Amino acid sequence: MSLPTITRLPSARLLSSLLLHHQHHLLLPSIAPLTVPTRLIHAEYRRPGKPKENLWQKINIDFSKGMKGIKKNFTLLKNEFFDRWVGPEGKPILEHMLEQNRVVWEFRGPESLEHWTLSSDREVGGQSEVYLKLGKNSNTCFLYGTLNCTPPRDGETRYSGYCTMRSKQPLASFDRKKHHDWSSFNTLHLRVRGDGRPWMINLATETYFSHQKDDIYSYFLYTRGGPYWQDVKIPFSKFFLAYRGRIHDTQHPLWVDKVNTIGFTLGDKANGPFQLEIDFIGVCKDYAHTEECAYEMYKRNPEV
């Protein structure tokens, strides 16, 4: 009689554990995972070739670069205050009246070459470079590279090939914007020396609206090549307004004491290597010169 209670006892609970794994196993897959809705957030459109930008970025703490960056803004906010007294942007009155020439950028060591930037079309997946370096007795700028006008293979880019030198715009006390005024002078005076390549020179000045940010004024630069330097003088009546390449069809005068940064733009479609050297750029009065601008101004109340 022993035997069947032995042989009853395992195969009742084999079975009771047999129930509690079918129902754990019909349980199971009627509740759902927990799934949370995703959502896309279409970000700005970025151009192929273009680097993502990293918005995580890491933040380096250090209090004597923030200490020397408060003693540096509170030596400039001195040097201004104490400027006015003497006269326009330091100088006495009666020399900035009687000051003809200007030397606003020269080039005499790698402190200089600071105060510049470089691009080029690789930026929207171009093929160009561009270099900075200074000359051979490192009084010079030495601008060189490799043009190359082949478009990027996006579906989207029709056109490509250039390359830009452009100056930093000028910063006072605090990071506040600063213009250079160059009311007392009408012409640009730039000593070079290039390869025989047509440049674009380019001035961009302060602007009252935020669509006006890319209104640039442009005139050209032709390099005859050749081992020796050629001084060039651009009246400012001689600069064009142009909005991305485009001219506009209302002209006025630049506006000579709101001048943020000069540029150097090279796109002439002829793919090679390119070389500009700069001794100095500056501006000069031309009393001989007397024309206010050079292309025509419509008036939309022309005078009868």
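For the two forms, the rigid core is made up of the largest set of C-alpha atoms that agree within 1.5 Å on superposition. Numbering follows the first chain given and starts at 1. None of the values given here were measured: they were computed from a predicted structure. Compared with the form predicted in complex with the partner chain:
Core-aligned CA deviation for Thr250 between the two forms: less than 2 Å. The Cα position of Lys269 differs by less than 2 Å between the two forms after fitting on the rigid core.
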Second form
Amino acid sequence: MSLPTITRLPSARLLSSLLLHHQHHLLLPSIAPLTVPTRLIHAEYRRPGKPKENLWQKINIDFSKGMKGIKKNFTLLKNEFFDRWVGPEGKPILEHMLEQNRVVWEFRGPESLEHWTLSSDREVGGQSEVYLKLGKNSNTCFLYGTLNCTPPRDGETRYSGYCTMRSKQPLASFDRKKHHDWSSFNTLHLRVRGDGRPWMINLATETYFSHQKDDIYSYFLYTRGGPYWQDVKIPFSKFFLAYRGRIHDTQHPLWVDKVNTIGFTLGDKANGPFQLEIDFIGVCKDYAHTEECAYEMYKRNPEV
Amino acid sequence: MKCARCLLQLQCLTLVGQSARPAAQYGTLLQSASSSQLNVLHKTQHQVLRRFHGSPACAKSRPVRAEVINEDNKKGDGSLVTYDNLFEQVTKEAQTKATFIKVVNVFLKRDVRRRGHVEFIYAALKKMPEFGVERDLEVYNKLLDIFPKEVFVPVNFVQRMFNHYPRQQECGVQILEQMENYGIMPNIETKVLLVQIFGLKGHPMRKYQRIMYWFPKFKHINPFPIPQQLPEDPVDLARLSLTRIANDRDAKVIVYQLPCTDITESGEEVTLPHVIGIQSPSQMELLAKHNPSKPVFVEGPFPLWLRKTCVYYYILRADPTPPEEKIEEPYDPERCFFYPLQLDLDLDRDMGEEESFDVEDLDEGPVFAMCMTSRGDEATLNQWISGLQQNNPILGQVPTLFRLDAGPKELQGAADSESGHDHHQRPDPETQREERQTEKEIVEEELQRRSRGMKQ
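Could you please show the structure of the form predicted in complex with the partner chain, as a counterpart to the form predicted alone just displayed?
Every component of the complex follows; first up is the chain already shown.
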């Protein structure tokens, strides 16, 4: 009498647990791409000692939000469909072929600031602050704040002190990923006004494997300071591949047709206020520049 | 191949060192015939001991201070050894490179086997900025020299395959990383030491190779270089920063007032701040063309960072001319005889598109001059304006407004705490009020003028 009950119980429990597990697996992929595409694949950096967040609390089920989403996504879909008939990216083919300059980001009102995300070392427990607002004539963006290099006292973090502005990933209809296609250009063109601090420009491209998601192409942006604007042209070939602040041993040319985001990072270890004013961020074609990649690719560095 | 050559050199060095050592001993013996014998004994004993895993780099210099060693030995006995202690004992004395190296030598003398060297190196790395040696390559090499030689070099393939002595390798990488963070390029001595300690293919060696690959590439990448040592004199510093931001070879730096301390008749000390301005011919031209009925503004302070110091500058500017008042100046055809300055071609889109931007033409209005001063109140800046008036007579007719509270507020707040040499004072609230009042008045005047103009 007792034996079958014993044997039955675990099996039932096993089954239920299996079922639960299964449900979880079934549910996740169906919801994940629509709401938080990257979070579920890769957990964000969680500070040591910080409690785990419940993902389900963040999800907001609202009818009006749903309607808005439907409207937005279907207009995007319509545009995508009809733009093809005009030409690539909704431009006539002649214009597309003759294009030499393109302004990708400009700042014309408060809604243009929504394309950007800010982050600072607050996320790892630091004390830096970063804010973004429109410039005086509301046609520039003004990034300001204070940098503080004091590392958090958690016993693990060794360095601290960075502030970042990063553009958001462009999305097509139904939150599919879209990429900036700059294959007809070879130079990044910025017009900035800084306060003499060096910045870093980060270009994140689409990657094949998810473990490459922190592979970022970086280059330096030196500002002169003073009341005058400064035109900066950086060829894409100069960007070097780095992973979480460490330069890769093998370098690759940037995938110009699959650029996801652009970012500006400050981390020059000088405590104090900073400011950077950006007029526009664009790309241009420099015919004099033919370099593919500025770093050796024929050998691994350091050689093995 | 280079490494092999280095190793060869190194072996030669060791040979030379070995052959030189006895000679040196004899020398000391001969010399010390007059001095005390004890000291000699002590020295020879030490050298004999140090031959065990000794390196030639270390054998070169060895200042001996017996009292320090004894002290440390006493304190270190019987308790858990914390290597911060060693440094903190010295902090009571002067914190210099000499004392830092002395502490390292004390550690080297303690134990032949260098027990606890990894912890000591970590402690030393942490203390380096305090001693002001964080930019000294020699000190880093000295720290690397603490590692016992040839112990951590993998000898067979199994050791080579796995992470051989991981703690020590991490520590070595940490030294190199700190060098990297301070922008110090390792030299051949560092390489020889690393090869001796960790072998040709250890992680520290890889780190060294990476640094040596990337550092020269990025060495002269800054188009606006700043000297490593900024000038101490505030006047020189202001000169440097003003020429930096003006970005014009023709711009002239004028010192309106040098900093000086006067004692008045009543016995009060009056410190006069320095006032240094810069103006280029094109800016003078712009100012001469300025409509005298429109006011010009003195604005500031704006921050400028030169490496880790922040200085503040003030600018003289005007509001942008409205588009209806802009006069298109015709090109002078005789300005250039070689090619036409104006072309009227009907080309397709993009071919005739303007690729150059006028840097001086700001959206916020033209900038006429810039200045730096140690005291940012209205009286000081007035001095600058009156100095400017000598070269720009138009400033006598143009109303000048002081908008010193302009700009982000947190910049001003930080000005007091941040800059050591630039004591900026906030404008008094009363003067601010006055300014605002004057501004209001002038705005009213303008309005009246405009209305009159409308009537006329």
